[in-house]
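Form predicted alone, single chain, as structure tokens, below.
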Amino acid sequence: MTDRYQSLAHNPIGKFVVKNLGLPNPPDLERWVEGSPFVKGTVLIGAAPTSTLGKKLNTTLKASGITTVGVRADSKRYKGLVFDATGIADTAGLALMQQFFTPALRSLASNGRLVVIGTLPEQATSETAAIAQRALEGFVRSAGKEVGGNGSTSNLVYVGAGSEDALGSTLEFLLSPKSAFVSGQVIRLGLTELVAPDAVADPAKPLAGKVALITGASRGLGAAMARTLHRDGASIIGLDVPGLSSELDAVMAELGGTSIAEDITADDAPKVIAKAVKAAHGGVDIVVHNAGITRDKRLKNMKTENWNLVIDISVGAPQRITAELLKQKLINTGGRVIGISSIAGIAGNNGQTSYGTAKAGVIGFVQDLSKRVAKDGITVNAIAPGFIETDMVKTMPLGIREAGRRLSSLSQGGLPIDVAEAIAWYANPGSSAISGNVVRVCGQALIGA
């Protein structure tokens, strides 16, 4: 749907308008174009003096293409400022930080990326230095709402123990405009029992050779999700209830790939799924729950059975037909589970207590499942989207509409690109070391955490 308010922000007269009044003004956000590099431009590099990453760090950067600096030029504009904060181990050191931005925000160019690495807290050496990682998610969040009137993000990645070669598929997200709507958010490595990241043979195909099993697929986001997810090589199998069966076959035929026409909440909805999976391709390594529903009431005024439908939609029926692709083992090793929460599943929203219920719910069936599933190389996450122009976004009133724009450090919505490409992110071989994350694609909206 067309942000009339943007269009307007952008032309002469609503500039003038925008700016003396003080009103949000939208920028207008950089998002990555097939072909392209990870990044157009050069990103400056800094780090504590006791940090560990090192030359590992500029390794990894250079190692996808990113050109890299150690010393800041002031006539030189920067489309990424990379802080390896590792080696902070006390509060006093959190100036080391300041020390390196403040200057080097100056020269940060629009659509810029802020990236700041960490170590897990609870990994710390010491009470002090716990303290002081656990700072740098203030930090990032408080810069994301500085740099974000220009476009920019600003983002924290926490790096377990052992997983310092994990990095590169992330820091790529994060630096490139893949990662346009994904700002003050905070990513951990590590947090599960690691699995080597897979080697990549073709960059510009990631995905090539994996099947990837997307619910929702026949429009929005699913259909978004199946096309990213394709372009970067998978082979794609959609499913979407009956009713839908003619726009996902639409979509399957686009990408040849697969079609089950199935209602995800039926009895036998499980075992008919990992059939047909079985069938098409002996297994699958991505599996994306991106089914669901709303039906929105007041609590006072909620029917029993549209609250039991809305959260068997979204957790309920991904948490049997996990269990059944599980069961027959049709997840391959180095698989990739990915649910779909909402930022209603973090902070609440009024009049959405069963959508809000079934999106927290998401989030729990991604701490548990994590946990249990490392030990067989399968990772699984969860994406919270916020303000996403999708189709549903007509049917708001225009108040609500705006507002769900306009609360986020970018001041407007994004779009279902913005999450098939942290989808494919997480499924990417070399986010291995990423397991029981949720992480928001909501342009940080300026409610939740």
The other form holds:
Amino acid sequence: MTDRYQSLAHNPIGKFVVKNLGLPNPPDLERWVEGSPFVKGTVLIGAAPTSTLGKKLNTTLKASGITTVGVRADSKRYKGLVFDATGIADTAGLALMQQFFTPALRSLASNGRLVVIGTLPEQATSETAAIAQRALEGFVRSAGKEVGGNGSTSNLVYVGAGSEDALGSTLEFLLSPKSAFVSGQVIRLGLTELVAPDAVADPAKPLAGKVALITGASRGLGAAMARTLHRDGASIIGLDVPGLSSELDAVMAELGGTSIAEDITADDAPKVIAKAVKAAHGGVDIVVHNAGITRDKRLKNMKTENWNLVIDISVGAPQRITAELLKQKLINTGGRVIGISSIAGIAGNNGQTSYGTAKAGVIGFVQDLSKRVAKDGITVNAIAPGFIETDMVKTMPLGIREAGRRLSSLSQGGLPIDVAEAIAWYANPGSSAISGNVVRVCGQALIGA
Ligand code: NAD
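For the form predicted in complex with nicotinamide-adenine-dinucleotide (NAD) instead of the form predicted alone, what are the coordinates?
To see the whole picture, the full complex is given below, headed by that same chain.
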């Protein structure tokens, strides 16, 4: 749906009113256009002298076709600022990061990207290093709030031991317009047993040869995920309730995909889905448990049947379906299981105890399963969307809708494509070191961690 305030704020009279009354001024966010490079511009790289990534960082970015420089020129604008903080071993060393970013921020282009790279604090070799590395989180989150006004974002990547060669897909995502609505996030590589990243044969079609199953694919975020994974080369199997089968068939016809009309909470759903996946492609590489509903009521007015429905659709059914697919060995090696949580599952939300419980359950599901299937080369992660412009938000009262849009570093709602791009990044064969993560796609909303 359209954001009328944002359109008004950008016309000449609106601009004047917004400026003089100090109202939120949502920046225009750039989105990635198929065929474009990951970064339209240059990325400035800095590092603490003792940092460990060294040349690897440059080589990784060059392999993705990203232009880098190591020395800042006053006259230049930079689309990305990347700082390798892996070598910072005490809090005094954090000043190295400030000394890099303070002058460089004056040269940051609009829709620019700040990325800090650290080491997992729990793997630090000393107490002082663990503290300094943990401090990086506060830096990126605060910096995100400072740079959001011009559409820029700020994120942190912790590189676990052994996952230094698996940074490529994450840097492509974070530095490109694909991550337009991702800010203030912490991504952890190497939390589970490591599997070497698969090479991507064709960068324009990183998911060529892969099969993706997406539930709730007839509309909203699910339809955007289906289109985006298909854009990246995957064959699509879309699922939705029988009542939406004609809408689902229309999306699948557009993508040459396969439809499954099934209610995921039905007793036979796991077996029906497994059978359909086997018949269509013999197995599946990417499973996105996107189907979800809200039945919002204050706890004192909650009906048990609605409580059960919300929990079962978001987390009970995904558990049973994944278990059946794993039991029948239908999730291929290098597989990706992706849950859809919500910022309400992280921070809680007034009137959403059932939804908040269900979406926190999704986090439990991915954190637990990620450890159990790592040995099979399968990663399990979740995306927690914030306020995204879909049919779901049309039903919100105007005041709550406006608060949801404006109370973030980017002062606007996200688009379905923003969530879909994050799914495509998890699904990328190069993202094998990312498992057990929960990343918010929320424009750094004030709600959430
Ligand atoms: P939506 O209502 O447009 O789409 C959800 C889809 O799930 C629908 O097609 C619906 O038919 C399907 N579905 C529901 N119950 C099902 C069942 N029992 N079996 C099979 N399919 C079923 O909503 P959306 O905004 O696209 O949301 C997609 C996901 O993202 C949901 O899990 C939602 O909770 C989550 N989410 C959305 C937002 C947002 O701002 N839109 C924010 C946070 C999280």
